[in-house]
Amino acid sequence: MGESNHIEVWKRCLQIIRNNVPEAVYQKWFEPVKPISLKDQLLTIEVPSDAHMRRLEEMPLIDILAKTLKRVIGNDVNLLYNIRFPKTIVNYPHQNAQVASNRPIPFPINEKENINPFVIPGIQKLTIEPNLNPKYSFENFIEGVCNRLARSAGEQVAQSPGNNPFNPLFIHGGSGLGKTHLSQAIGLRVKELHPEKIVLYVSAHTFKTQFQDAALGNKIPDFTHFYEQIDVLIIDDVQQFNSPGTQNVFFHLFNYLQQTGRQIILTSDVAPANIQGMENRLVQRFRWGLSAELLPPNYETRVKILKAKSANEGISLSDDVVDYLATKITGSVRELEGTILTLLAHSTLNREDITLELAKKVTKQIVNVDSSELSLEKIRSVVCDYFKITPELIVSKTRKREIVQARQITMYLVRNLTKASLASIGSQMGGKDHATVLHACSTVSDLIDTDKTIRRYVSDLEHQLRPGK
């Protein structure tokens, strides 16, 4: 096919695509695309953004697009993207903004030698890109009891970076719980409110590699001078600072930034005290500000996440599907997002609606769905995971309020969800007698009626233990 009417060709493509994907997917990802030209088997299309192009290049959309183009134009067809707003605009719920660049800063240049690994020879001003992704905004960060403290602190930090009680702000939690999203959201908000501030997001691995390269080239002064220019420094996965040299240079950089009123934001998969191999002097500094933990999302937050992510992907989930997924997938936000994408793929490729049966089928591929009968051991394990305590602690004799509360909730759930006797429950919960078990069940029952926090705890746990009930 030589030159042709690209508009008519693209209309034929759209007709085929529309018959093979859900209407919401068609409207979100294909309808906004505009044909530009068709010449010698090369179709040029215009897409709204770089993010839109990347989405079209992912399965299953690229598979449908490729097959359609081959059917309409021919097997030798090639596709060229023209981005309407190159690399700056990302269409996302509640946000359609670009990330402002940092202002250029002066940097000493040796005319005979490029002494700084971050500078092109002859350039007297250095522009440090913030390395922030526009989609990681506060607007797209789903709030719940699992992350409210960290989010609130992050918003305060963004209001007055370097001039607040949370310096450093240390965000920690398991994989996939939103540490990167939240830390970048702070950086984005700083650039919005304080465009004159120099913001830099960098992974601990990148920081460590840059330092090692600087050390090998005898350029550590250049390395430290570069980082001393930053107003808001965000370092992700700081637990990877496992070498003495990296820890030493960061210790001195931390002190400099603190003393000059700069903001430091750190993330880690564990709390400061639990980072293996970290020097005590750094651990102590990590504790100077606020240490905020991100926990796995509870049932209500998981529902919010599923609705928001599915809307962003252009698919509609019924309430029973949302309830099932929120009940079964209790680990991380990343698992919830992966489930949405898998459902989209099944629905698009197989041209089927997203039903409860499809949700059950997909969920089994992502998480281990345990259909076994409930036991005291299983209930105790779920409660321990939920409250982040060890099984040994829950059956110990400690009278710490949070442990007693978890112990009583365990007894209440075992009594209501299994056929275990009072004596059996007591013996497996640290040798308690039947009167203690009765008292625990009565206490929790009363609190469910009067304390919304306890009511939410029990509801979350029941949803995990008896999904769909």
Ligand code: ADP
Contents of the next structure:
Amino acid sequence: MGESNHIEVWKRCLQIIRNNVPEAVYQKWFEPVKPISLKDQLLTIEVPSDAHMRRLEEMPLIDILAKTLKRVIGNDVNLLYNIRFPKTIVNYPHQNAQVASNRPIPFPINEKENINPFVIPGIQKLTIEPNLNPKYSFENFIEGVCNRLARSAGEQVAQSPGNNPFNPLFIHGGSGLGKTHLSQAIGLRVKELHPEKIVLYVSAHTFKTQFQDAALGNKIPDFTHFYEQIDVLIIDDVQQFNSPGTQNVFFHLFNYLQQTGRQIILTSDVAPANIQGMENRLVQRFRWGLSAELLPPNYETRVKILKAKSANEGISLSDDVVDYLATKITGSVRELEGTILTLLAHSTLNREDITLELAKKVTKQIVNVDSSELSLEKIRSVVCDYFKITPELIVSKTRKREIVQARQITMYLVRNLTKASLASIGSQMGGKDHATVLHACSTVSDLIDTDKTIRRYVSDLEHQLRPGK
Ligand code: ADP
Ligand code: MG
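Can you return the structure of this protein in the form predicted together with the named molecule rather than the form predicted on its own?
After this comes the whole thing, all chains and molecules, with the earlier chain placed first.
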């Protein structure tokens, strides 16, 4: 990059930032910044005060700023603040700085508590809505070899939360195999056995959004205070913790809860070590307890599930229908449920009996639509269709921007939606190595955070690939 284009470059950064933070935040913290120079990926900016600089260096602003600079200027970007005097250099990605891991880290507690938006005002004793759905009980969770370990660990955890070898309990497995159900079952059982315990189920996505909102509104003490009260914290789909700020706050919360004897239950669609973009110190923490995998149900379990679910819906299925469905629908419990519901709809709307014929018809729809395992080929062809490019082009060596982008998005989707290894993705995407694939995945996930257009592409594509989600 030349020396004179700092104004242009900063303008581009501002556009991106403006798309990603509330307007008031943009005006207050980013608009007053003046670009001074850009030389060899060193951008110098002028900020009005030391306090201003420190605010920019906090989450989540720093996250957005760093990602934007990396994207516009390059991965080795450095930032120099001019605050009239003195000067400070910041190297990215410094926000990943390690915290000494051998020592307890006190979770920041702010005594000067103001209004906690999470607590119902006027009630002395803390009440927190646990977000549990009564239908996701252990009673409704059918046992099979595919889930025996996870289920029995879950039952033990519910017996004596915080005081068992499984802390954290880490439940992982593919989509639709019962992670949400089982983690909620634990929460419900705790509520039954230990009504005084404060239980909270939260999706990783919600946790992340709450944290980011809290950071923007200067409410981090409220946020942390709220989470420090929880006795049994269930966080669903932690593979979505992909931003350094969220990981950082979660790391401290995790340590705090552990040290104070609370129970943590986590779910993820992959095993701890395979979570993409997860900081190592967190992966290490996840390994402290037990990680239990939910597997796809085998034939016997599928039969049990079909019988139980149909009885629940008040329909009766003949043995040959059950056998047919259990043979054909092998992907996930969610698909088995979907089939029952479709059969139910047919039989009530059209007053049809549930015959083997009807079962075959319905199964065909279900298996064709979304239960067929997504393959790299399928994803690649959907991406090609979407961007109107040919499959030859996407695996070619061309560096044309649109093609590179489509290629990277393909790799990202394959990585997230299939079990393909990095090496096999690379080789099927035009002879790339695993590092290239990893790089593509992290580029796309950064872009999803900073670029509305890419975010839309990826969500459109995900929607096309998995219409049920
Ligand atoms: P995941 O969170 O792993 O994607 P869910 O927990 O949402 O999967 O499960 C999908 C559906 O399948 C839910 O309606 C759930 O109740 C049902 N389900 C999953 N496993 C079982 C099981 N072992 N017994 C009964 N229902 C199950
Ligand atoms: Mg789930």
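Between two forms, the rigid core is the largest collection of C-alphas that superpose within 1.5 Å. Positions refer to the first chain, counted from 1. Remember, predicted model here, so these are calculated numbers, not experimental data.
**Q** Is the C-alpha displacement of Thr260 equal to or greater than 2 Å between these two forms once the rigid core has been superposed?
**A** No, its C-alpha moves less than 2 Å.
**Q** Would you say whether Gly277 is displaced between these two forms, judging by a C-alpha shift of 2 Å or more on the superposed rigid core?
**A** No, Gly277 moves less than 2 Å.
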